[in-house]
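The form predicted alone is given below as one chain in structure tokens.
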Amino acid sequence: MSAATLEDDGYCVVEGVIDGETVAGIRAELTRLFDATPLGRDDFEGHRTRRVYALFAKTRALDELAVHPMVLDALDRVLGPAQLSAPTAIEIGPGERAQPLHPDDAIYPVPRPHPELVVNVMWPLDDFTKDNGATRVVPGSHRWIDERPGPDAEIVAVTMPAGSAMLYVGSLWHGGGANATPRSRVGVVLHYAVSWLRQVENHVLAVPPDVVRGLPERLQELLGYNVYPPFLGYVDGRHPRRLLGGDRATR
């Protein structure tokens, strides 16, 4: 991964991170979940798009991606202590229109410029093309303060093969593309935020404790069973992992 590209452009793509067999297995598992998921409710979610929330309550297929060493390294360098915030599986259906451009950190009332609060990793499970809804980005827009993309803004459709990983910071203007093909386009975006912010999705409620107990320790931490140093997030003065039967405490 090019740290310089991520810093300069606000995003970067690394190809060949997961192999074809792994991609096929994850895609098959998500197909089951998409079949039970309604279409989106508005222009942002997409009226011909399905979005699976509470992913780590519903499948174990993404556990290794969430704690991939490349991802954890990027989180450490860009955010420091981090947590999963809004992981979502996305199936953009045929005929879907382009999603409005937006920065993911806009939900937080923090004036720009500010240190990065969010890092996203998009995992394409299909080849992303300009025609089937590849994520669109405005390179360098993570450095903007009050600007919004105008009619002359440079908008790039990030094409990449399945099995790649696209990392982008939360201050970058971006959005899903339109799908002009007869086939759905599937990807998973794992959205991380610094640990002192509230998570977009409340994973402590969404993922049952009995499920969390069986997960790797690092994934437990990313789901919220952790503290932001020195003690933000403790439970009864102790490390929240004690609720899962762990023996480590911070106080």
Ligand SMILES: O=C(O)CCC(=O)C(=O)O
Second form
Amino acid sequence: MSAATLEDDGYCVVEGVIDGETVAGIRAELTRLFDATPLGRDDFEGHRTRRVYALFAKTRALDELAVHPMVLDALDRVLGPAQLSAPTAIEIGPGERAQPLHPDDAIYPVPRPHPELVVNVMWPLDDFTKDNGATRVVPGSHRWIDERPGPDAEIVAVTMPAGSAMLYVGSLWHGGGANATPRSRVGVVLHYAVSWLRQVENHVLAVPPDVVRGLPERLQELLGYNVYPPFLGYVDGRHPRRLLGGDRATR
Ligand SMILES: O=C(O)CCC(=O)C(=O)O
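Mind sharing the form predicted together with the named molecule? What's above is the form predicted alone.
Whole complex next, starting from this chain.
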């Protein structure tokens, strides 16, 4: 665990969460997906950056990361009942400029301060360096109310080896870095939100039900086949897992 902590700084890094062979396998699989993905459309997505959306419809390489026990434990502690919201694979290409800093939860019209709504896990599949576009964060900015990062803001490039996990809360100001190297920088952001909010990406439509049927139950729940207690998200008055068949169909 790095010196930064999720509570005090709004982010933290845990090194050595996945081994080199797993990293290489996921990176190779994502390279196949990036090759079929257009460049970004604006300054936020990046003009030399590719983003793969609908990830859980396109690959099985990230299933274990999505339900990693360390992640589920952090979600329980920070958010309570949670769901996958905007999982995205990001390849920052050579020559890309830094992404504008932003807090991810600004997409929701909820005034600050508020309880945390979002937790992100960035899984670097390359070593993240200052030069290749390591995610930049403004430590402690998750506590800001109306402030925005000005020219004097402390901005930290979160350097870490591939196989680490960086957790950061949705209220933290952050953004992808500039890539001044000749090689792309690949990372996967698994973005989770409290399960009483609308998911940023609609996974129930994005991931075909036949694919969802083959997934571990916890991942099915995280994709949206779940209720926020007691019954937010029911389908025809019943638990949405009934749509997937199987024996655990209740309520
Ligand atoms: O690629 C990164 O390092 C961060 C990307 C990001 O913050 C975003 O797209 O919201």
